[in-house]
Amino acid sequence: MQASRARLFKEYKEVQREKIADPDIQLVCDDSNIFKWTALIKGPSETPYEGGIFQLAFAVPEQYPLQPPQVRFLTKIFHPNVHFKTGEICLDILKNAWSPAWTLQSVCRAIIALMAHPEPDSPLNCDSGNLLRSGDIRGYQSMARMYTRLAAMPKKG
């Protein structure tokens, strides 16, 4: 547990330095628990998520970095690799392709890349996956854009 704490403190310091360097990711550690983090990530440009701000929750295991963090979307998102109700993310680096070289920041980067390049063949959201697999890109994009407007954009007025 000591090693994971030291690693997380190191990442915390790194995040403080990176704040300006990476405007797409705002990673914040819980004040009372170094194993709990949240992130705000910007939807990638030229995707249906553009303009949206999506909140992620990180639960970091005591065996970190030997084991991956559990990450889920707190913001509703229509994406084939994200469970619509729970926010669970289907991403290989969070499962069997994890490496201790990954950091919380690089996990956020990978999630942003997944948002831009969905994998419809391993869907957690079958509706979204089926739209893409059947070639209905327009249907997928309009649903994803609608949920981005409803859940990930600041309300006007």
Contents of the next structure:
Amino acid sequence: MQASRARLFKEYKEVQREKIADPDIQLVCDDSNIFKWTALIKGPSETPYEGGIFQLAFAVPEQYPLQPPQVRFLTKIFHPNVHFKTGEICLDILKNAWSPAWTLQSVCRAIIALMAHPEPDSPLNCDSGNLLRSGDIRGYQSMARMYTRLAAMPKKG
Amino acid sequence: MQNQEGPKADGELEAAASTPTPEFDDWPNFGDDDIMQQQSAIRAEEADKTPFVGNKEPLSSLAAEYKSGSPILLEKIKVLGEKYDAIRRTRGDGNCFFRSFMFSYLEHILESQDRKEVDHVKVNVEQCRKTLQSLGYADFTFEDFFALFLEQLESVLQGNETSISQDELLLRSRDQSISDYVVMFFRFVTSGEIRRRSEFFEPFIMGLTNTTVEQFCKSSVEPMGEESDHVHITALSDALGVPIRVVYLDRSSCDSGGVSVNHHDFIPAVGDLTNASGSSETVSPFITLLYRPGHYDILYPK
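Return the form predicted in complex with its partner chain of this protein as a structure block, the form predicted alone having already been given.
Every chain and every other molecule in the complex is listed next, the one we just looked at coming first.
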């Protein structure tokens, strides 16, 4: 518990330092609880998520950094590796490939990379995975873009 | 229309998260987290059977395990008995090599009070720190693990306020918050060494998994619970400058009829040691591990 708190505090300081270096990620710690974080990430360019701002919720376990943080999308997203209803993310580093070498910041980077490079063979969202697997890139992209517009972009008047 | 469903779906998740035991007709809410929970439950059950590091047992306890098993193994255990008299088991949680190494090394220092060895390993630990830094690891990701190992190293040396006894060493090795941190320290050291000498390790890694060196380190070295292979052992031994003997107990036999037990000595690559004494005497390992396919325990020579 003490160890995880100390580590998170170091990450907090690092995040303040890196703010300018990584304009695509805005990682914020809960005011009253260092085990709760949220992040705003920019949808990567040249993907159907471009132009969208996606919110992630982090719940950090007491055994952190030996155990991974739990991360999910709060913003609705149409992506093969993200559960459409719960926002749960299928990413190896958040499960058995986790190691303390990762940080909350680098997890955000990995999620952005996952958005740009979906893995349709281990889908949490089968509709999205099936579109990609059957080669209907256009179908996948238009669905993903529609949800980006609906859920991840500021509403216009 | 789907969009309006957004906030409601989130509300559902909150509810699902607060009920840890999902019903089977509740598939939409049955996620990876539940699988991980089940895995940790299985691990907890395993933990009740064997501590991270067990008590010293006579070699006869090993023979008892194979009483009705392979005659070759029983023969081999008899041969083992000529040189070794005890075994200390470690938990089969994928960390057994690192955990065996940790206990064996610290126990050796505790018994020998070999300050020269401690100074020597400390120099190498600092080298490992530099390696990780030059590979681009942020200090805060590994420094806690380094600090905890150095603390243990200091405390097995007697004559300090923080000195500990053999019993205390065993307790600490069984304490998850200490034991896992030291295991993780070794994983960082191993990964750093493999990546620093990636050209040397690449062919061995290709032979094992057909991945890149970097991928191998990320998926098979750094994560806790990933089992160790000769690549890990070579790298750790080289990085820390600590020789390791591994005795192999399997069902292989040689044609000549006689049964013998093979061992392999991992001797640190001297060329890479910053602190090599340059003496010509051959280093003999003070750490001996017993390897049975898939698992490492500690062996005690007579």
